[in-house]
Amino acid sequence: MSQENVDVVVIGAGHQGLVAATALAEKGLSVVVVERSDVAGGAIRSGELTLPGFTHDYWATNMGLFLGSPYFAKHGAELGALGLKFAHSSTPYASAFPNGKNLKVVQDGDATAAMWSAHNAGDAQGWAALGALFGDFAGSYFPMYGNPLPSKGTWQGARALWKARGKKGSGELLRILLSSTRALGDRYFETPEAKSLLAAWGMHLDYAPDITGGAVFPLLECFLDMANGMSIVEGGASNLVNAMVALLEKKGGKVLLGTDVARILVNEKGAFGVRLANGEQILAKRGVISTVVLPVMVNNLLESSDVPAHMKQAAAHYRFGPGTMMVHLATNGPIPWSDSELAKFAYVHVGPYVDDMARTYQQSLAGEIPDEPLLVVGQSSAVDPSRAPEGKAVVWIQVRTLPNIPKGSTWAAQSERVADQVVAKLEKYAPGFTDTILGRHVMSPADLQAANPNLVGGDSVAGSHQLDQFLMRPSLDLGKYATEIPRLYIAGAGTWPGAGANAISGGLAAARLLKG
């Protein structure tokens, strides 16, 4: 049996492993990172999936989280150095609806204050008041969002909050951030299409209208994307990961693709290393950082033996929320839209109600196929015109609520039937877009399982984000990178602050293995 010996391993090759592996890299230690598959990346990946010469970004393509992470601000020069460039819209997102209305919002803020006006002076107000409450908010959230939770920065950050805004004041903030979708809808806006905008953004994750703690989400991206514009990875979002990779081993670091672990060793002092699917071991000083979902991991890559109480009972407990499918379209040019102002729009949400996507997510969990789901239209190539050939256009499309199994079904048998579905589903909003259909790829919740094991029932943001398993993620335990099994550490989408391209957990796992 052959055996390495490093200071670190790292168990998957997903953003925040490369994260974790280049701070560790960078204070002298000897890392490996290990990853399953033949390419890095993890939900992070791009490749020509339906002709040659459109490069489709395959799960996440928002990378507006990264761009504003402490590793793009500490490494960003370098990376640009290793050839990565980003495409930015200012035209970030729009709603449409059947009606022939819609809602955008630009970079612009007074265009889209204007656009608002035009639609509803009742909106328009409450969009400036939801506005002014995201600028005291984001100031004091977002330093909470990269420490762990809990912690002394995060109390502070709480307590800046309610100083900053007084009593009165923080009281409407703290009931925005315990409300629904559909009750901030409800409390800030007048019309359907204003409402459905918000509730939009919560099925994102897996916010129905009526989920309490829903209307966080909205008011930060509603926002920030109003404030950044929004941005995408140039020729594919796995040109970042291959910079990431590639400074990674400017550094020292190593990345062992297509290496299954089949086992995180643990003795009387805690992990010491991985077995590898062939047999192989490799050994760390310091210990593993895995990046492994917890159920994932305490079920398939330890003995149970080795698993304390408490551990298995957060792994026991930690839930997945509803399907994912994408559908990926090569086409004769853009989008037809009955309105042709939305073909340059990073996103185009089309739901379209917010009634439409509480039956949605409803649906979703009785496993039946939503009659409409809410559909997240990505177009890439208005934003970056390099991923299809002049005159074409690329299609994102991410169908967001789905059953993780189709009752009485699978999801083999019904994928295509669903995509048709989307396809018939956006032909409303444009005329003729079926028929500049070139080339399509379908991956449904199954596919996406199958692809990357965070993603159990094609849940595309590893585990639900509700408020309980937001704040305590994956547990209030485990919610500071460290397990109860010493020198094995956590990070990933399954930990605080959770899914997303944000490149925060990695960097707090490595600091917390190095405190010790």
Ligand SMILES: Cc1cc2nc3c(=O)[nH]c(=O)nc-3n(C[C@H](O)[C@H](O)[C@H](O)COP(=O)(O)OP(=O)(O)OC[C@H]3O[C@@H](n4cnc5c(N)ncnc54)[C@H](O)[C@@H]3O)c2cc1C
Given for the second form:
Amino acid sequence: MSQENVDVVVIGAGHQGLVAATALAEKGLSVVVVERSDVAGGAIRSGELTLPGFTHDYWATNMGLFLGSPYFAKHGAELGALGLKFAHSSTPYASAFPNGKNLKVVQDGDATAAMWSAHNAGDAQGWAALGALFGDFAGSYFPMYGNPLPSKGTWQGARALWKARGKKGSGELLRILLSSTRALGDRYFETPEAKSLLAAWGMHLDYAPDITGGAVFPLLECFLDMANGMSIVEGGASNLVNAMVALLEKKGGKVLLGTDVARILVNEKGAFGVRLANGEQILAKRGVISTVVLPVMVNNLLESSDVPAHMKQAAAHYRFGPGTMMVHLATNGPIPWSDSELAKFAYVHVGPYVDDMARTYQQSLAGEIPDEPLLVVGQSSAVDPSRAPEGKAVVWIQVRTLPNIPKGSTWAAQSERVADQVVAKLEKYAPGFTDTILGRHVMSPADLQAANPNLVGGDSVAGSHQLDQFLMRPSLDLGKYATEIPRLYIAGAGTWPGAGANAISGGLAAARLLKG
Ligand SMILES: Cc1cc2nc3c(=O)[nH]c(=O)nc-3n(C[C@H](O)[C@H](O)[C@H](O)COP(=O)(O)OP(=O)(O)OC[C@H]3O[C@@H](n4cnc5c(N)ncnc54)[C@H](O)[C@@H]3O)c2cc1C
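Having seen the form predicted alone, I'd like the form predicted in complex with the ligand now, please.
The next block holds the full complex; its first chain is the one shown before.
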């Protein structure tokens, strides 16, 4: 049995693992990232899934969070020198409706306001009021988002926000933060279209329209994407990962691909390395950072006798949300929307309405294939023309939400049928769409989990983000990246501040390890 010695082993070369390793390598520690897949990046990956010349982002595509991260602030120039470029859309998102109407949000705030006024004066007023609230909230929220939770930094941020807004203003903000997306829509908007536009953003996480706390994400995402537009990685999401790996290697770190960790090694002093599936060991003097979501780590990577009772309980209580399906299409040209202007938008949500989303979620939980699954239609080549041959297009469709396992059936039996349903639904909004399709690749919730053990049941966000599990992620006492096992640290989408290409928890876990 061969054996290697390093300071730190990081499990998982998703972007958070790479962020953690880079932070440690910069401090002069020897660090190795061990990744079971043959490709780095985890939920960030791209490739020619359908036909040669068509580059699809397999999973994550919107890089807004990454661009706002402390990692990017620090290393953006170095990543740029390593070839990383972003393609930008100033027409970030829209929602389309079966009555022929649609609501658009563009980076130009005045143009957005004019479109909303033309749609409905009350909605336009509500949009302006929510925008002002976002302005107040964002300045305090984002610094909190970059701190561990709980921590002095987050409490100080919350206190400063409360003081600045006064009791009355803070009361309104708190009410919004605790409300569902349906309640937020009913409070601020008049038409079903505007209410649906908000609710669709809640569905990206695990917030069906009637779930308390769901309003936070739409409040942030709606106005952040309006302020910044939407960006994807030029040439495909893997270009971001490749630049991150190259940066890590430049700083002395190492990535081992196609290498499955079978066990985290623990003795009376704590975690001291990992055993690989091939029997080899990597010993780590300073500890192990795992980006594997808590229940999978506890059940598969640790000896039961090494896990304290409370950590076992936290793992048992951790909840995953409904599944996601990806439908990737190569098409003969842009989607022929009834309103051709929609073809410019980075994302188009096709719900259509709040009640449809509520029913979709409920059906997913009950194991039924929803009759109106929400479609997030990403028009990758409209943002980055390099993704498809001249005149052709790449379409990224995320289907939210679906059952983890369809009742009485399997995803292998259902996935192509659901993809047909998706195409038929889009055909109603874009007559002739079906005939433009040149190639199709479908990834069911089961395929998501097979590709990445963090996506249990095809949950694209690696565990519910409902308020209890978002604010205490994965549990209150594991919220600061250290576990009850000395020298074993956790990071990734299953820790605060949750899923998304936010590049935060990896850095915070590395800082925690360095603190000792
Ligand atoms: C379909 C989909 C669409 C998304 N869209 C967006 C989007 O547009 N914008 C956005 O910001 N976010 C999006 N997300 C979320 C975002 O991509 C993820 O939350 C984020 O990339 C998670 O990063 P991570 O490093 O925490 O974990 P992961 O990327 O999941 O990486 C964990 C890695 O650990 C590896 N691993 C697990 N077990 C082992 C083991 N035993 N040994 C070795 N390696 C192991 C896995 O193979 C994986 O590579 C999307 C996610 C999905 C699935």
